[in-house]
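Take a look at this single chain, the form predicted on its own, given in C-alpha cells.
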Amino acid sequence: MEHGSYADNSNATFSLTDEDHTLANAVRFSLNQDPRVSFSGYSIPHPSDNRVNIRVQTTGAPAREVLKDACQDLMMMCQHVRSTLDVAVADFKLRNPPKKDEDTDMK
C-alpha cells in the first residue's frame, strides 16, 4: 500500500497484484456506494503488468478500513447472486424434468 500522506490515512493508493479490470471495477463500484468515500478510482499501470492501483479518498475515515468494508460488501453481493442463481436453477430443474429421450441423449 502506498499512502499519499503518512499523516493523513484518509487517502491511500492500494496496489493489487495478479488482478485486472474485473475485480478493480467491482471494488470501485462498491467503494462508490459508501458515503464515507469522496473519490475512488483505479488504474492499470501497463497492459503487460498484472497489477491494478485503487485510489481511495474518504471524508475522514481510514482508507484501509473503507476498502476492507467495500471488499466485504462485494463478497456479500456475490454470495447473494450465487445463492439466488442456485435456487433458480434448482427450481427450474424441478419444474422441467428431463424427458426420457433427453435423458438418454445426455449420457
Given for the second form:
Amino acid sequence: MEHGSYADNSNATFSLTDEDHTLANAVRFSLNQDPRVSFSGYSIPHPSDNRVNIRVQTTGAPAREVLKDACQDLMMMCQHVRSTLDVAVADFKLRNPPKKDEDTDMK
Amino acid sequence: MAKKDQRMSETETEEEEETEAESMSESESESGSEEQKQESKGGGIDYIMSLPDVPRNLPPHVELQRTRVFANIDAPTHTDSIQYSGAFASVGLDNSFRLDQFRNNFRVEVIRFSDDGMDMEFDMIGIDPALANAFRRILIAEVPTMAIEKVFIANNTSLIQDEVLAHRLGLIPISVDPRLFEYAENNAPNERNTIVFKLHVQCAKDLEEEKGQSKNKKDEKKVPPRITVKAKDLKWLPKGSEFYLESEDSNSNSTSKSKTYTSFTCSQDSLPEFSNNKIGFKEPLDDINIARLGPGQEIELEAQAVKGVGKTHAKWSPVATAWYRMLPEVVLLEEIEDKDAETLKDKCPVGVFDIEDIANGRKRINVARPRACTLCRECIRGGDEWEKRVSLRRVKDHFIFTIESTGALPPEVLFTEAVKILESKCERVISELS
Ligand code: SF4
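Form predicted in complex with its partner chain structure, per the form predicted on its own context:
The next block holds the full complex; its first chain is the one shown before.
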C-alpha cells in the first residue's frame, strides 16, 4: 500500500482501501501540522473505488514514520476529545438532573 | 492578499526593530554584556524575535483572518482553516501541532438535552473542522445499529406491495444496543447476530357484507373496519424464526427437528443482556405506521434485523441528523443609536439585537443573542452604510454540534462510539505501516 522509491523514502503515496474523506482529511490535517512535512494531500482516484491515496513529502524524515506519527497524534486527540466530552456530559447531567427524577421527587 | 499584507507589515517591523536594536546595543555597550553584542552581530531574525517588544503573536488583522470567517454581503471570505505548520514562519510563529496546546484549548460545553435524552446539543471549542467533520461523517455513516434486513412474507393481501412494505420495515429504528451483536457477514443467522420479529395482523371482514343487505341499509353510515399496523405490532421472537424451511418439510419427518430460517442455539431472552431488557420498539417509536389494512386484508411475515452501518444503507444510520455550525459572531463596528437602532432591531428576523436606554432618552443597540444569528445578512443589506456598521463572522474553531439519535443509543454514547471508530481507523493505518 506504500508507493515510493527505495532510494528516497521521504516521499511516498499511501493507498488505503476502505477509507474515504473521513480519515484522509483528518490525517491530512494532522500531517500538515507536522513541521517535517513539506507537502501532504489526498485524492480519491475514483468515487466507486473504496480507496484513498495519501501523498506525503517530507523534508527528509521517512514518510512512513511521519504518517504513523500523524495517526498517533490523531488518536491522542481523539482520546482527549472523548474524555473531555465524558466529563462535560457528566457535569451537565449533575447540574440538570433528568425531569423524570424531579417528578418522582414531587410525588 | 493576506499573505502580502502580512509580509509587508513584517518587513516594516523588522526594519524598525533593527534600528532600535542597534541603538540599544550601542547604549548598552558600556555595561559590557558581550553575549548580547555577539547576538546582535550574528543574530538577524532570531535575535530580533527574542527582544521583548517584538510581538510574539500574529498581527491582529491576521489573527482575525485566521480565526474568523467573514460573512460579507456578497460572499464569505477567509473561509479556510490554516493547517500548515509553517504558515506563519515568516513572522516567527510556529503553527505546528502541539498536543499539550490542544489539551489546554479544547473544551466541550453541553448546551441541552431533550426531555427523552435522545437529542443533544453541545459546543466543541478549539478543534479543527477536519476532525469535527470526521466525527459528523462517522456518526452518520459508520456507527452501527440494528435494522431489519430480510423480510419473509408469508401472506400480504394489503394494498402495500411486498417490496415497499419490506423497505418500510427496514427504516423502523430498533431500540437495542448494537454493541451486543456481531456482524452477520456470511454466517448463518444465530442468536448473536440476528433479531427476529413476527408480524401477523388481520383486519376483520366487513360485518355488513356477511349479515346481508337488510342491515346494510340501516347502518349505511357505519364505516367498514380499518386497521393501522404500527411498529408495536412487530413481536420479538427470542427463539428465532418460526417459519420452517420448505425443503426440510418435503424430506418427510425423518429428521427429528425441521429447520427454520434461523439457527439459534438458545433463546435470546435467556442471554443475560436481554433477560430483563426486552428487545422491541420503545415509545414513541412504537407508534410508527407500517400499513393500513382494509376489511379482510392480512399481513403475515417474519423480519430479520442484522447489524450494519449507514454507508451501506441509511436505515442503519443511528442518527436522524448529526450536524454542526460554527458559532456566529455579530460585531458592531460603530455605536448605533436612536432611529438607526430601531431600524437595525427590526431588520433582524431572529431577534439578535436588543435596544438599551442610555441617558437623556437616547437608545443604543446591543448584540444580545449572537448565537441565534443565522447569518442571513439581512442586517447588512440596504446600502454601504450598514456594511460599515455591522460585521458578521463565524468563529472557525467553535462548533455547535447537534446530534439527534434515532433511539438505539443516547447521543453522547453515539459520539463516543464515533470517536472510537476514528481511533480504530488510525490504529489500522499504524498497524498496516509497521
Ligand atoms: S445576519 Fe440575519 S440573523 Fe444575523 S444578526 Fe443579521 S439580520 Fe440577524
